[in-house]
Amino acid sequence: MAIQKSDSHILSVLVNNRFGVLARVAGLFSGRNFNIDSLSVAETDDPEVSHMTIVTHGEAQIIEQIEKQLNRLIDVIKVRDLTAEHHVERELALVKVDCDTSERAEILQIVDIFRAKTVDVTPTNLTIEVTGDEGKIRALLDMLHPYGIKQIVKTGKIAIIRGEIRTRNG
């Protein structure tokens, strides 16, 4: 359960699943010099609707302006700032770590402690999948750093409000 406390904001945006909607949303941000820290988009249980999780930052007045601008877009169904609400958020990261056979057991212990998964093994490296909040992923990366991280790929945040049943019209 997370409540954001910095100037970072998580916007939950339901949109019609149509060609060009993502480009219009991204264009809205770039056209007004707003930055998108992370963006995740996927179809919902209704194939005609997609859910966007947009992480951005700024003072309350700027976030309010972003919300108003998003609501003006034709294909936007609903915008909600989850930042001050109880929500669940997760990120996914794939981490490729240098490792020889002498270090493999140590690294696998760390992976196990963080409830991560090893998804690929070669003679010279491991690829690890970890899901969690930003703090968990950062902590795992800190533990793996001494072994030599070769590459990191992250999804950015996805988030959902806690406890409510969400419907298209609700």
The other form holds:
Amino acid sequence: MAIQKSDSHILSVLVNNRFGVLARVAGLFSGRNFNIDSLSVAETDDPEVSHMTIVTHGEAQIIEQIEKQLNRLIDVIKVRDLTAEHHVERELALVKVDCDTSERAEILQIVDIFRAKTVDVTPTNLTIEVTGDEGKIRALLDMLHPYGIKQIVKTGKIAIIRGEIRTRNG
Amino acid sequence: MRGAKILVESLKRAEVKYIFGVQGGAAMPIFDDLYDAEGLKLIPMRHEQGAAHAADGYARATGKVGVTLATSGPGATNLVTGIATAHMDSIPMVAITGQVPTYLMGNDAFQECDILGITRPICKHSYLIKSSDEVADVVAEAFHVAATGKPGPVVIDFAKDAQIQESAFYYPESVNIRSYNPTVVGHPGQIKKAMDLINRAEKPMIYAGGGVTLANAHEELRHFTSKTGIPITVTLMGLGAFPETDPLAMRMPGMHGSCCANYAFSDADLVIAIGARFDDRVTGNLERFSQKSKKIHIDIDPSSIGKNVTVDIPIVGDAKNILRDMNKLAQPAQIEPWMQQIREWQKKYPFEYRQNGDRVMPQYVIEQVYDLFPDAVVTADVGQHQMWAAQYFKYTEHRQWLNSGGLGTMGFSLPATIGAQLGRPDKTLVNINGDGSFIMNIQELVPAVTMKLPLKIFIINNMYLGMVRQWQEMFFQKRYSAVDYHDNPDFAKLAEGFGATGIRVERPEEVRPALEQAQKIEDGPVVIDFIVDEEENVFPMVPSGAGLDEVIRGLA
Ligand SMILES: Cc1ncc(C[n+]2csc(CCOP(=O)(O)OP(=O)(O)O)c2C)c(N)n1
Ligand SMILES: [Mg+2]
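What would the structure be for the form predicted in complex with the partner chain, given that what you showed me was the form predicted on its own?
Complete assembly follows, chain above in first position.
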């Protein structure tokens, strides 16, 4: 699992919910040799606007260029670097673990401690859903490792500013 | 009204006068509706690349949006170089391509190609029209985006079924794109800070680029220099933004720029960049670039600022507005010792060349062209001849010099000259071309002849891809790989074959009479094939990777 880089930045990007926008944003990163560590997109409460959370890394000057280049795209409404701001970040992971009946209780206890959820059980495995920041998810995975992790599916990171009253979509 | 007709009507509303195109299946309804359109003239070109460059040349010469039209698939891909050329130089252009019908899209249909995918990184924005009721809004938005902020090409891909679908026609009165609001007025606090710095500087210089031309800020720039008396260097893209004949003009900077401008960068304590982007061809080795100076950077594009060099005072906005505000605070600079130094460099290091026997020297041809056509709009292609045309012709007028600076597209200039001539019928159009470049879009002589355009096409024929040969001579032990063009056709005869006037010049004393003859031809293009000294090099030269102060003034 990728370890958060020290020069990691979380960008919150509002875009027009239009044909080709994702391709424009992704193309900008690849075309200009910027990194994307993760990207997640979804419609906002306004169906004409989508929100992207992009995790990237690089020196301050590169991040500044990324923000400026994103702003150049006609369909980008607003870019905000959340890294230095007070924010909450979350990702979600679904983890399938080897688990026979003898280990089940033990694993369920771990799930409990991490306030994760069991979403599927079979005689030989257990599927766990966990939400949290990167550190928490990593800690859970470390705990589950000895039992044998079969598969992990993860979302990209999403983030939001704490407190602060924001306008809709803003 | 059908979609194609709505497009044509919308183009008229956008005040389009010319549309440069090549026919084809997926665009036939549009061409059909252009056939008898009034007030909007279709100019059939012989290749889509030529059509795109012609639209680009029209835009550069007039400041208006150029328009090009091609069919889907190969028609659209042929536009690509033209779109990229316009993009690199921020030229306002709208490129319209036909697309296969929506019900076939994605099926690898005949002549289908994802032109929006291909052009995404080389245009400012793009649109897909899938229904005729989107047409007018898309056209209005496309013209707005192409022409405002930092201008650039916009691609409109228009599905064929939408071209024949009926809708009512309403052209929007105004365009408002919530996510697109370029900053045009400079921040007053930044302007004040900049002026304080300028007034305190002992060795200031202005470094003006193509942005001054794009913003039509030439008069404000002249006003600023005459008020302050600060010396100025204008980049290849900006030539014409300031008269090169003015005593303050240090001439072009960079790789083949003047020693004066390059030494000034190295010595200056303040660089005022206006609509210029610290391109690597200007700065040379960034680590050695203008180390002693503070930098003020005025640009409409925030992403240009701080990209290559660290800037002390950024000012985002339109150069015309910002210069107007700066002029209110400008005062004469007290920089006499610095000016003495500048004058010494100007005097000591003019652009100069040595006559080689009885050969026609390329620089001599340009000098004679300047002497006879000082007011002409000059287009240049790409290579040594382009540099000589920049060095030995002194541009004095706004939009007098058109060239592909950013992408350096060989084959640009002939079609661009056609577009420029249509845009500026009042002007003489001189095209300085290379033997390699000319043949890259030679087919566009056909529309030039058909329209009887009095273009003055001057080929600096050194029988080589000269610029590359120069690099091979200097950095590849004269291993002349793939640059020998001694198998060139006879361009004068070729021109005659096209129906133009063709003249061949082999001796220095023939140069002026041939140019005088060309001056008199008004009913069509004239091509003069100047057979010049083959291995002449462009100097001064800052080798790539070297600092500006390491300029090679000439071969000993
Ligand atoms: C389309 C394209 N292909 C290749 C190049 C690389 N290139 C730059 S200058 C040059 C030589 C141009 O030759 P010519 O037109 O004869 O001009 P000269 O340098 O001899 O004056 C070449 C091949 C280019 N700029 N554009
Ligand atoms: Mg040549």
